[in-house]
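We begin with a single chain expressed as structure tokens, specifically the form predicted on its own.
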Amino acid sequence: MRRYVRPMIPVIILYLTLLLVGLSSESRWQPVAFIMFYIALGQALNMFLGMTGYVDFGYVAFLALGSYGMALAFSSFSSLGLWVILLGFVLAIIMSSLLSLAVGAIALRLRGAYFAIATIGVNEGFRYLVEGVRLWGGSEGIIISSTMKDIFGSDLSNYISTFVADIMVFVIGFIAAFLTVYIINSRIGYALMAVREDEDAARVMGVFATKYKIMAFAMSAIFAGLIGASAWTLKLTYVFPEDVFNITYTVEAIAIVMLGGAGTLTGPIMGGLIYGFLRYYLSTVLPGFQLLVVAPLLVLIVTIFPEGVMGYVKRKVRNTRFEKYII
């Protein structure tokens, strides 16, 4: 049991931090929130990932049905009352684990740049698909918020987009920081471990490579899920094809991982602070030029640190009291 609960003892010491710190304040609840969503983002797509070595360039996909599932939900059973907030949760499982599995079993059997293409063409055929057939309201998309308030009051409404979507994210970042431990401590981490340095030599000893990527896959692809479902469809309460298929999530995702330590428990979580906070922060200094600053700085830091500011934090405490907690 210690195995699981001293590596998570920093990711609550953190997460409670910046609970706090925006509590603290009306102003800095956004910026706190904002922070949380690249964290549990990056959390996500570290499942995959960072397990694996895959790059799922096609990743924003799931995060944009899970986006999908709750806008539905509210579109079509708004009857349920506060219960349609649960089955919005639900159909954002269901779809993106669908969509995953669909796509893991044939895409997942491809390997590097192959594997990246494919992954890229799902992303951009699905958006294509909604907006040309005019599915879920095609480009026009499906806004959320008149119902919102038909169903919940304009206050209760309000106080569930600014508040509780963003407490959402906490929860769901804080279930997948606990999962990932468990995957690490695992079966199933100790073969995705050993697919991830050399998948080759994982089938000779018998590792079915397959299986456990496509576990890590539509695990990665349901918490893309809820957190389109929370910080997009209920935080926003609109969902536009053309804005959560935006494959810059990805590529954002992405850039998390790897600055913070693909394949550990924390650093997806270090790198969603310092994305988050040198996004957010740049773009009040440097409105419009945010971006050009954010990526040489990422370089930078990734120059310094080639696996990961955790990474190099894991391997600085390697033998001493601190690595038990360091995973």
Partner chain sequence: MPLLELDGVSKRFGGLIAVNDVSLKIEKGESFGIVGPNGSGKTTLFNLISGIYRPDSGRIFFDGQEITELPPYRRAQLGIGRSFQIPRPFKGATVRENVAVGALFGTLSGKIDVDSALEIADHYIEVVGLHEKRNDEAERLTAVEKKLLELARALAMKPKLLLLDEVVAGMNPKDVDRVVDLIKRVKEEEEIAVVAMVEHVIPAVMKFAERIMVMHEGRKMVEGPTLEVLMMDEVAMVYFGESKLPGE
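Under this definition, the rigid core comprises the largest set of C-alpha atoms superposing within 1.5 Å between the forms. On a predicted model such as this, the values are computed, not experimentally measured, just so you know. Residue numbers count along the first chain shown, from 1. Compared with the form predicted together with the partner chain:
- The two forms, fitted on the rigid core, differ between the two forms by less than 2 Å at the CA of Y15.
- Once both forms are overlaid on the rigid core, the distance between the two CA positions of V302 between the two forms is 2 angstroms or more.
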Contents of the next structure:
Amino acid sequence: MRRYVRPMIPVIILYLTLLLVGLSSESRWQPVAFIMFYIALGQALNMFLGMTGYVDFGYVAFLALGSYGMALAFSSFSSLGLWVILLGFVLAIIMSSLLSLAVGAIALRLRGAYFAIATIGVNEGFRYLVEGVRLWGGSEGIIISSTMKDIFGSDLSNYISTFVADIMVFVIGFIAAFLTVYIINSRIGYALMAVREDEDAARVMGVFATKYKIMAFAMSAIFAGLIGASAWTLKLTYVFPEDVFNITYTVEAIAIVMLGGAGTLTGPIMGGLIYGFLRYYLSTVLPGFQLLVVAPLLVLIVTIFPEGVMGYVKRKVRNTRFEKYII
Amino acid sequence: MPFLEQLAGNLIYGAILGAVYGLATMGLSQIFGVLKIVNVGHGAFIMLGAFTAYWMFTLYSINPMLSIPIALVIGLSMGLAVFYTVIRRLIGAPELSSLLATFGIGIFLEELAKFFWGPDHRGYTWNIGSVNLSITLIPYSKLLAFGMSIIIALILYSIFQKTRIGTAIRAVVEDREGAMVCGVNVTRIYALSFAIGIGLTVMSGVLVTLFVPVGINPYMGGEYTLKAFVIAVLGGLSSPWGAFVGGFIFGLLENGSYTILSLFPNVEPFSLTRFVAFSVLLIILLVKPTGLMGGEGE
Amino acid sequence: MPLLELDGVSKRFGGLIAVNDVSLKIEKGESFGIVGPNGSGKTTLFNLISGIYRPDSGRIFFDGQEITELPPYRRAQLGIGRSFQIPRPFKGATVRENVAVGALFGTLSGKIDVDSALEIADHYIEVVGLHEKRNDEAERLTAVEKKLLELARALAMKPKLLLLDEVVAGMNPKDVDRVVDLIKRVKEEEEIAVVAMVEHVIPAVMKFAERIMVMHEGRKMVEGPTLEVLMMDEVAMVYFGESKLPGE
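Instead of the form predicted on its own shown above, give the structure for the form predicted together with the partner chain, please.
Starting with the chain above, the whole complex follows.
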């Protein structure tokens, strides 16, 4: 039990601090929610990229599907009242996990570069399918703001998109952290570590690599779907394919995971914190050019600092009494 | 018969475009073949070539054919610069690192282009007349692009087969340690291969502009990265010649399927054409999961 | 019934036949050596047995069942453990975690939890003498220690057959003795059949293997009791002849 509790202490401290800062004044809530989105995104991707070492360039497709799941709940089941949000999350989970299983079954048989190429193919292919056959509103997307007002009235709708959606992202991020601790300490974590370090060696030691890769992929996809459902659909109240399939989010998520330390628990939180801060600040001084800073940062991290911030810290505290708290 | 005529016309166009696609992919395959690195930022270098052609044409009235050597020089020097600053450190590192680094480089170049030249879609017209094939009208500029792609591919082929450098590169591909023992400076061969790959890619960007009348913008490369992946996988990923042939197949497939998809009501043929392209990619990967690498699945 | 049986196994890569029609029987608890110069197909043969490659023709049986088409992880669980010529530890993980992977996944005896796996790991780390380094990251080990780690990892899988690929290559004579003694000891204690393959270090083979097979250009040249085989003229030709040729 202590194995699960101790590593969560720094996580809980970070989350609580963030939450308190956000609630302390109205003007701070938006930047905190902004940072929290990146933390949660990093944690979700870390479950796959960090744990397996596989790069998914089409990761944003899972956020997109989650976001469509929520939007479809509103556009087709508006009679459910408040339950529609729950249904939206359920749809988000179903849709993102189904896509992940389909992609995983095909692409996770591929290694490294071939996998990365296949995932780009899936993301782009799916986006063009949506636009091409005019699925889910085609390139016009789905706008739920008026449905939302019809169901909840404008005050509650406003409250949902400016506060509840953000809180949901907090909760999703926290659950993701907890699941990550569990995974790292379980059979799954050992299997994924072995696959990440040397897949062939893992296989001749009895690790059914494909199974564990698909598990990690699906979990990561589900959390992405949940983030898409709340941080995009509930918060923004619309879904446009051009936005939700935008590869920029994949880049940002990868940068966060690498910056913080791939495969560590606190890494994506730290990465999201630093990145979110930087990005929020940059959007005021360099609006529209955040990637101009993020891209070289990513190159720099992978070439000279591949272990990331928390990877470094984790190595430094090895064989000290802090070891059990930083994983 | 208008449909068949249209199909025939589009297929001719597809073959012409296919040659350019082939050239635009050879650099990717060249780099993967020698360094085993997938240049995820590939398209950004095509974009640089396109802007080179655009600025040469609009500022100095230099015609695109004459921009090709300029693009080559730019590409070679950028290739060397990128190799010695970043890629060299990633030889032998986990695949994750090189995928992310080249990805980052590509985005950086796009953002730089946007910073200096703005996000607008630009274009230029180089009108030198057309040839009438009765079913379709082919501008001479596109025919020139077609011919030039083939010529560049042939020059590359003879460099590989006939020169010392080409022999050294092939030796490194065959057997890295062996080549090293024989006194080949492997790092220099990597640098050279990377530079040639980028040079080819930037050159192809010049030719691409002859097919996109108003499509020159910082983010135009993404589309070509994706197409290049499909084409490279078609051609076996590590062979520039395979890529060239793959380009033809892709050009025919793209334009043929567009013509056919246009027949259906209620769909957007342009988007669906791309969907078809990515489906082809996935099917190839499915049928031959590890490409030509020869490993076996679980 | 032999523990491992290869029946006319072949594997080609492009035009090259790396393993050509090799048949072989290994009994339970046996010590067997595979000897042959570089490029004679030894490593490919190991990869065929452990499942990294599938043979182009021929069949492979293990412990009473056919495993020709089984994936590597299933073979590992059935009881085939192996080491690699160049050690491939999970570099970022500690020695304990490395060995625990073997205990967690390398057996058929159902799921064990992480704590018991770590206990098993500690036992085998002790056996190979790495206990002082058990919390170190694997990449910080010396070359010899990495080989010992691979051995501990394979032993934690409770294998019936242990495939050792050049396990003593590059070691000084003292380490060779130590490792050979260690292998002999655990082999007796755990009743494992050991197939060790070596390119050089003939004394180590003589000390260890009851029977050996000599491979040459992908084929089985001879097989038999160790001393007998090593005395044969044609073996000497393959083995020592090649290196003399250029001087002639």
